Structures are given as structure tokens and as C-alpha cells.
Amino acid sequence: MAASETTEAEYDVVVLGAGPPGENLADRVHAGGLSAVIVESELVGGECSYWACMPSKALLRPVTARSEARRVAGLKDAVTGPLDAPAVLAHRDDFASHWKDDGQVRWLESVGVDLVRGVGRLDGPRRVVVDGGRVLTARHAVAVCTGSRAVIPGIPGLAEAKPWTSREATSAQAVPGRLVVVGGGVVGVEMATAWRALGASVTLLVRGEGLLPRMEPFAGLLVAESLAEAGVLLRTGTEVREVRREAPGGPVTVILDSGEEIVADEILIATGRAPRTDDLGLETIGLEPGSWLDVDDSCRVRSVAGDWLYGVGDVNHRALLTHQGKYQARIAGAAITARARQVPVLESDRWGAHAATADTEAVPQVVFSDPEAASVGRTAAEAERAGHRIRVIDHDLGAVAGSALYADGYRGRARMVVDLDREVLLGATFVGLGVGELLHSATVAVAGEVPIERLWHAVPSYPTISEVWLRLLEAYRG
């Protein structure tokens, strides 16, 4: 519901930002009996709904569906020719709700959360001023859920060239003839995959030596092989020295550190994120504008007197993923409600209702490339750096009966990282067609700290790709 137009109002909880974390936190505290208002300067639903998760996956699904179909006998000959780019873009527009938030606003109304449109800024403890006029005061908590934005590096000429960020890459209304993508992380890989399949000539420039550096090295290798087969020109160990665009909308020239020049129609910068906290009034409560918010496991900001400020989602830099932001919102919402009702908060319980432990121990992520890459928990290198004594078990995912049935010539790999002292999984990674739907079983095993001995009794159905679990466990037991 829209908040009343009075210049001052008081709520139990004031939420800045109506993306998934803000929506979920407001819903949780309201369900706990507290009043809540959300302040939003753009679209209710946030980055995920309009410029990230939903539109990007809508662009990618036709790509992976066609790829899978072309690997099935009796079907491959029926799936020929290019993708229908206008139809794919229209399908994407539907999933982005045509950049209108009516449905999300109706959802807020249905759960009893007020909405104030405008830019909200902190103005001292528990006080938020919207657009310099309306004042919202929080009885118990203010939650900053404003998310993050793409970083534009200080490369000469880049800002003037008006590069694409993830927003433009997921909302563009036409396929560029030539696209340069800078960055080998999730956004760079997914958008190179999508726009190449839609007909663009794509060059992917990576400063490091491989793709998807936060995953196991084999994930980046397998995805790089597939991108190369699709016609993407991948250049690793490369940096951009300068960018030139002589006229708005005209060709862009990308000059590499080697002096080589690449001419394209658009350049996408996918090299990092920064918190959207630079214009929030953090200075009024002793914090640095533009900084990440340092929070405890209940997402309460540590360095603010009175324990009333929370940072949920990307702004706390714990795990920049929509599902983790929503998870944090559920944790923070429960903690805010408990503290408001003077109920003991279970801060000492690692896996209790008030600690976002999964942010550090069991973060799942799927990269919707072709093939998909999916991981949860720690990589082998991360586990070793954390001091664990580990054993790594790998298996060829293509050697599983379910994979062979899924697609001819199925290529993939699976890995589990085992803590030898406790005999539980610390992490798992899968690369292959359709493995995103395989990931949650690994997430349950890692978050639940299920003993390997008990996993032996979790029998995978035959013939599914999930049978890889049996092969991994057999290899571990010898």
C-alpha cells in the first residue's frame, strides 16, 4: 500500500531499497507483528527482476535449450538455423515485466507493507528523510538494502564511450553486430554466451588467465572451450589501455595494452561491483559514504551505536547473489523481530534462526553458460587456505548413464571436497548440461554437514545425472 502523504511517520522498521532483500525483510518483520515501510527510488523488485537474474536467464534459456536439443538423436536435425532474436528479446521483455513494477507493488500491498517512492537518506539515528522532505522514523531498525552497481574502471575514454554495464547487456533492444566483453566472471561469461548465440560477433577480454576465477579451475576451462566452439574470441592475460568512440552510437575502438585495436559496436564492462551507499547519508551516523557495510551474522552493522542499523544483501559484501540476499533478509528479519520483542537472539548458534552462516560456509551459485557451472561451499584451494585437511574427488560427468542419455557426447566434470577430520563435504562443483538442477542436493549436504557415511545411504535414482553422487562416494571409499 502507498504510505500516507504526511510529512512525518513512524514505523517499527524502515527499509531502504525494494529489491529482493528489502522485500523479504519487510515481509518477515511484518509477519512477526512489526510495522514496516519500504523506500524505493527506482522499480520495486530491484536489480534482479529487471536487469539481472530474470532478464539474463530469459536470454540464456533459448541458448541452452537449443544446445541440448542439438545433442539428442532424432531431434538434432529438427533444430537447425539461428535463434529468432526478436522472439527471444520479446520473451525477455515479458520476464522483465516490460520494466514496470505493478505486480511487485501489488505483492507489497498484499503483505501489508507500505511503499514510499523516492530517494531515502539517513539523517541521524533511526531517521530517514525521503527526497529532502518526508521524514520516516524507525522505532526498532533501519535496514539498508540498496544493493550494488557496476563499476566503470578509470580507463581513458571509457566513461565517455558510454559502455554497456550489466543493465544495458540484459535490456538491449537489438543485437549488436560486434560486441567486446571485458571481464571473465559470471556476467561476462553469461552475456558472451547469450549475445554470441543471438548473432553477435563477440570478443571476450580477460585480465587473468582464465574464466570464472571464484570456481574450481576446471569450470572456467570447460566453459572457455565451449565458448570458443561457439565462435567467441577469448583473449586472456589482456588489459584495456584506452577506449575511443568518436560519435554517440557510433563504433567503439578498444585499445589493448599491447597496442592492438579492436573495433566493435558496443563494449560491455563486467569487472566488478560497488555498494550503492554513496548517497545514503552514512556520514550522519559516522560511516563512510560509498563503503560496504560491515555486519555481524545477523546482518546488524557493527560500528553503529544503538544496534539499530542493518545491512542486507549486496551492501554488506558477504555474498553478492540474489538468493543469498533473500536468505540474509530472512535471518535479519527474524533477528530484528526477536530483538524488538526482547526475545533472546541465538547469535551463538551457527545454524540457528539468527545467523547467516551459509554466507561463509554454503553459498550456492549457478552460472547459466553452455555448459552450466554450479558450485556450493569451498573450492579445494579455499578449503586448504582455511586450514582444512582435505581430499578431492573428481569424476567424469559424461561417464554417468544419465548424462549419456541426456545428450550425445555429454562433457562435464564433478568434484567434491571432503573434510578428512570430520568426513563431511566442504564443497562441490559440477560442470555440464543441466547441472544447475543438480546443485541443491550438494547444498543440502554441505549446509547440513551430512556425514559421508550417511550420504552413502542417499541412493540416487537410475538413470539420472544424480548418479554421479554414487560414483564420487565410491571413489572416496575406494
Contents of the next structure:
2 protein chains.
Amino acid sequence: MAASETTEAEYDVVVLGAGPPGENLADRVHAGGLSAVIVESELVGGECSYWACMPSKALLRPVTARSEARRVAGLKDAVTGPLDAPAVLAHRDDFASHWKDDGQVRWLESVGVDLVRGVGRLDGPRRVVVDGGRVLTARHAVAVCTGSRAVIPGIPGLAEAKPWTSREATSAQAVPGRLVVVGGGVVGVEMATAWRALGASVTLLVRGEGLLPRMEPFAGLLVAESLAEAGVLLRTGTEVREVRREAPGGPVTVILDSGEEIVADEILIATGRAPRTDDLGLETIGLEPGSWLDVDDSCRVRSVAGDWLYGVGDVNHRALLTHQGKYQARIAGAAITARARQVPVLESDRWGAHAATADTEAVPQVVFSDPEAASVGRTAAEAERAGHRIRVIDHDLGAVAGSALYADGYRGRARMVVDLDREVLLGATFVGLGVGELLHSATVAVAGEVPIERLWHAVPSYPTISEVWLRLLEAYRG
Amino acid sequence: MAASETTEAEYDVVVLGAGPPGENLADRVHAGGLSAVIVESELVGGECSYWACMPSKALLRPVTARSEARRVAGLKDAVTGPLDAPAVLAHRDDFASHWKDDGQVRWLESVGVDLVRGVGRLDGPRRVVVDGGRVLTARHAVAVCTGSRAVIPGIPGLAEAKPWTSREATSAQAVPGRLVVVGGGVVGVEMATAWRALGASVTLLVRGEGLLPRMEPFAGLLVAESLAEAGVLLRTGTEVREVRREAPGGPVTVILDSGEEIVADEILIATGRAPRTDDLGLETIGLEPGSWLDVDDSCRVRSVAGDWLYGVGDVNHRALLTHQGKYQARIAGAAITARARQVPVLESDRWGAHAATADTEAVPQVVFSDPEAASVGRTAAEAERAGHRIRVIDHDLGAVAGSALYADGYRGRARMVVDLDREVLLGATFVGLGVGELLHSATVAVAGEVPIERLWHAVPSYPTISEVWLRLLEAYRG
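Alright, leaving the form predicted on its own aside, put up the form predicted in complex with another copy of the chain.
Let's see the whole complex now, leading with the same chain.
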């Protein structure tokens, strides 16, 4: 049902932001018997549905499917040509629901959650004002699920040049002739991969030494090698000093710290994210506008008294991934429901129903590059920094029979990081074609804390890529 | 090193059969400090390397890769034509090592295991005679790893018609114009899939009601639907009454129990397997030639005194799959080594180092059909027969965002079977494109006995097909 037209309304839970975390949290608390309303100023469905996961994967799936087909006997000669870019873009439009949120609104209605369109701002404890008018009061909780936005660095001329962010890069209606991508993280790598495959000349500028710096180093190396083969010009150790676009729609000149100039049609900035908390009225409850929200394992904001404020999804900076935001929403939704019923909440009970323990121990991520890079849990370096006594086991993924059968000249690598004290996995990384679905086996092993001894009984089916598990275990046994 | 030329030799362990189970067992006991010899009458590497897993998957990978490419925007129009059959067959030849075992022999040498070529037969306890001459004596164990062969039913005219078995179906050098496949299990389904895609007219004759009868019923239904769309003529509830081939190389006439006649160029018999134990000298130690070997969880033959005889791989009839044979080889190799050192062997210690517990609890299998069908552990029917109190959760795999992104019009289904008393998974089944690598997540969950409550913390990366896990858990919580 639609929200009533009164200027004041009271709900058990008021949710700011209708991305996947907000939607899932509202659904959970409603399923737990609480009333819930979501306030959204843009499209219901959020960044993921229109300007991130969905459109980006719709752009990338043809790239990996073609890459695989090109390595399969009897098929490879048919797929030597370029992708049909207009077809890919049209298909992407479908997966972004043509930037209309009717379907998501219907879903909200179907689960019994009210929707208020507008900008919601806190106005003291448990009180939200929408567009300066309507007042929503929360009996039990306000959940901030407003996500993040791309940061545009203060480089001279950059803002005026109207750069692409992840939003424009996932929703552009035509392939730019020349694209400069700034940033070697997931967004930069994925968008360089997609637009290069769609026909753009792509230059990828990275400040550091390599790509995908949050993964094991070999991930960035293998992806960089493949991008170079696809014709992407990769420049590491490079910063942008200035950007100039003389005329709207005209070419953009990117001036590097070396003084070198690159002329392109578009520039994509993918250097970081900032929380969308700057215009939320945080100052009315003693928090700093524009700051990430510091939450405990139930996603309750630590510094706010009364257990009524939650931060779920990107805003809490625990793990900026849609699936982790949804996970947090399930946990926080359960915690809010429990607290409303005065049931004890054990947010310090690791792996319990009210603790988002996976945010620190078992975050999975698949980069839909060519080849894919997939990881879960801690890298070797992270595990060491955390003080674990570890052993690192690597294996050449191309040496697995299932991989060789999957694609000619398969290149890839797998790593597992073993906690020597408990003999469980702390993390795993796979890079190669077709590893996107293989990752979840490692996620179950890490989150499940399945002992190495038991993993020997988890037999991989022959001949799949998954048989790398056997090789990793054999190498560990040594 | 090569076996010495003496006519008598003593080893700690004598292995009959150099397929993957024999190779792995010999490797394991040698790594444990025991001497080992393998006796092989055909090619080192066994059925899997030359007439099963490797060539069959080399024939099938192009089929699934093309099927996927045909469902991807921007690529689909390039792959409307047929597969290049000669290219696929040539590639298959490479993966069957051109039916030469030099590489496998080098591997045996590299791990320090001797090889004796010839037919090995038992001649009383711990004694093997090769080709009626050379005698090999086993100080500790003889391991029978001779595998299985296709059964040719006693249908009038069938043997004389020289039917294909799995061997000919995986090694044929040309595409038959018309192929009749008898049997709806894995071999029948995979070979009907492959040869149809390579251009043959295929009729698939099944005695029962459906395909893949050992999996959940929906697996066979989905695969049957897809085979029909590919143009395979499926006839269920049908038996072959007689077969006639008038001239060698000429057409074969298949007469059904209905009296109907089907004329084809080749007939593939894929109706079952028999143990290769008929010519092993089993009678010299009181066992029945041609019988499956009845073994305990360490793969020791129960009825033979003295703990010296093992049956590993297909011969023990526990699970006729290469990966399970290799798994048993690791377990049996550890048990043989332990017994040789007079270390206690705890074959009744479930999930321990000397018990092949996964053979009963967590056997994985991927059928490389189009779409793939993958399962692990118990089906719902099996779990009920075993007396478990279960709940069955199904989900439409095509309704997962990651599946829709993976392939247009994705069709598939997932099922998990939950043990309500322990709240762990007893089994899982996935049918759909790209599920072959997804299976291992379920294998880890089943073999690891990871509680449902903990599986909530194993977050699937968005948007992958693996997100079906979340949907299954939500439905279970339901």
C-alpha cells in the first residue's frame, strides 16, 4: 500500500535509501512483524540495479563468453569478429530496466513496505523529515542505507570536464572512440575490459604499481596481462595533474604528472567512493555529515545512544559490495526485530544470527574481468597483518585437467591461505576463466571453518576446474 | 626405473590396473615409504584418460560453450552455424593423447612406481602372476584397480552387429550419419548430446520413464527437454528386441519390442557396467570371478583374511566415478601404509583418514550435458529411503539474477535436501548452464556438514548463479 498523505506518520522502522540493503532490511523487519517505510530520492533499486552490478555485468558477460568461445575447438573460428556493440548496449538497457523502477516498486508493495519519495533527513533522534515537509517517526529504528558515490578528486579542470563516474560508465548509450580510465580497482578494471571489448581505445591510468590492489598480487598481474593483450594501454605509477575539455562534447585532454598529454573522448574516474551521508541531517544527532558510519557487528551505530540508529551497506564502510550490504541487512533486520521485542541481541556472538561476522572473515568478491578474478576472506598479506600463523599454497590453474578442457591455453592461478593453528582456510583466490561460480566453494569452506582434514572428503568432480582443490590440498600435505 | 627382468620380484604393494585409482594408490603407498609395482595390460592411464572422462569432455565442452554463446547478446549471431566437427574430433584426439601412454608412463617413473605390462592374475594370497610367467609377490597388499567395462546385453544379433560402447563412442574418428543410443544414464545422455551437436541424427532409446535416473527427477526432465530441442529423438519405455547388421560397415537395424524398426549407421550400448574381475584369478583366493569386490570403508576386501587384498575404484561398486576412485585410492593408500607400519587403521572412524565416507555421504557428479546436471550426496528419495527426516527445497535457477545475466532465457533448477534433525545438507542438485563449478560449494557443505545456520554467513557474490544458495536458504527459513 502507498504511504498515507498525512504530513506525520509513525512506523516501527524508517529506512533511508531503497538500494538492495534498504529493501532487504525493510523486508526483514516487516517479515518480523514491524511496520516499515523506505524513503528514496532517486530510483527504487539503488546503484546496483541501474548504475553498477546489473548493467556492468550485462556489459561484461559477452566479453567473457566470447573469450571462452575463442578458446574452444570447433567454435573458435566463428567468433573472431568484434562484439555487436549496439546489441550489447540494448541488452544492458534491458538489465537496467531502462532506468525505470516500476518492478522494484511493485516488489516493495508485494512485501508490504511503504515507500516515500523524496530526500529524507534526520531531525533529531528517531525523526526523519522528507523534503522539508512530511515527518516520519520511528518507534524502534532508523536505518541509513544511502550507499556511496564516486569521489571526484580535486584535480584542476576535472569537474568542469564532466568526467564519467561508475554511473556514466555503466549507462553510456554509445561507445566512446577513446576512453581514459583513472583507477585500477574493480570499477576501473571492469569498465576498461567492457569498453575495450565494445570497440573503444582504452588507456588505463593507475597511481600504484598494479591492478586490483585489494586482491592477491597475482590477480592484478594476470588481469593486466590480459588487458594488454586486448589492446588496453596500461600506465602504472601515474597521476593526473590536470584535465581540460575546451567545449562540451568535445575531446578531453588529460595531462599526466610527467607532463605527457593524452587526448580522449571521455574520462572515467574510478578512484574511490564516499559515503552518501553529507545531506542526511547527521548533525542533528551529533554525528559528522559526510562521514562513514561506525557500526558494531549488528550494524548499530556505536556512538548513538538508545539502540535506534543503524548503518547498513556501503555507508558503514565494512565491505562495499551489494551482497555484503544485503547480508548486513538480514543481520541488522534480525537485530532490530529482536530489540523491538526485547529479545537479547548477541552482536558479539561470532557467526550468530545478529553478527555480520562474514564482513571481516569471509567477504567474497568476483571481478568480472577477462579472466575473472575471485576471492574470499583474507589475502596472505592481510592474514599476516592480522597476526595469523599461515601457510600459503599456490597452484597453476592451467595445469588442472578441467581447466585445459574448459579453454585452450587456459591461464590462471589459485591460492589458499591456511591458518596453521586451526588448520582452516582464512582465504582463497582464483583467477581464470569460469572461476566465478567456483568461488562459492571457498566461501563455504572459509565461513564454515571446515577443517583441512575434512576438505579432503569434499571430492571435486572430474574433470572440472574445481579439481584445483585437490591440487591445493596435495600441495599443503606436501 | 623400470621393473627388473627377473621372473620373480617382491614388492610391498602390487597394484593391478593403471587407471587413476591404481596410479594414485601406487603413488600414495610409495610416498609412504613402500615399494610398489603396477601391472597393466592396456594403456597406462586407464579408461578415463582414453575412453571416458577426457575424450568425452573434449567432445562436450564445445557443445556447452556454443550453447552459452548462443544465449549472449552481441555474440549470438556469430554462432548460429554448426560446430566444426573435424576440429572437435582432432582436439579430442589431443586430449586422449592420441591413445598413447608415454606421458603417463613418465609420470609413474617420476614418482618411483614400477610398471609391468601384461595381464596380472592372482595365484593365491599375495601372489600375482603376469602373463603366466613373471611372479610378483606382495609383502603387504595387492590392490585390484581393474575398473569396469560396458555390459553388452544378450539381445539377439547385438554382439554380431559390433555395437559401440563408451569406448567407441568417445574415440570414433568420424561422425555417424545416424546413431541409435541405448540407455539414458550418464554415458547415453552425454554421447547423445555430443554426437547430435556434431551432426549425427540421434535416437535415444530408454527402457525406463526418463533420463539420468540416479539424479533428482527434474534433472532428467530438463535434459530431455533440451535434447529434444536439439533434435534428438527420445523414446522412453522402450526395449530393443533384436539387432541386425547384414554387412560389416553397413547399416544396422534396431528392432524395438513394439516391432518398430529403426535403421542407423551405429548403435551405442550404454546400459550398464560390469567389473573387470572375470580374469583375475579371484578363484585362487576363494572369490567369485566376475563379481564386484565387497570392501569396507578402507577399501579392504571384507571376506579375505589377513588384510592384504584391496579393491579400489569401479571394481568395488561403491561409486563408479573417476574422482571417487582416486579418493578411494588416497584412503586405501593411507590404510595400507598404516597397516604396513602396524599403525592402527580406523576404517570405522567416519570422515577419518582411513574411511572413504564420502562414497556414501557426498558423491559429486557433473553430467556434461547441455545444460549441465550436477549433484552431490543424497537425492530426496534416497534420503527418505535411508530413514532421514528431511525437507526438500527447490528454486528456479532461471529466476536468479546471475543466471539471467549468464545466458538469455536461462532454464534450470536447484534443490537442496535438508536433514531436519541435524539441520545440515544431505544433498544438492543443480541443473543449468554453468553449474559444473557451482557444484563444489554443495560438496563442501555436505561433506563438511556445515550447519544451515552457518551457511547464511557464506554469502554468494552478486550477481553470480551461486546466489541461488541465498534463495534456497530463504525458502528453507520460509
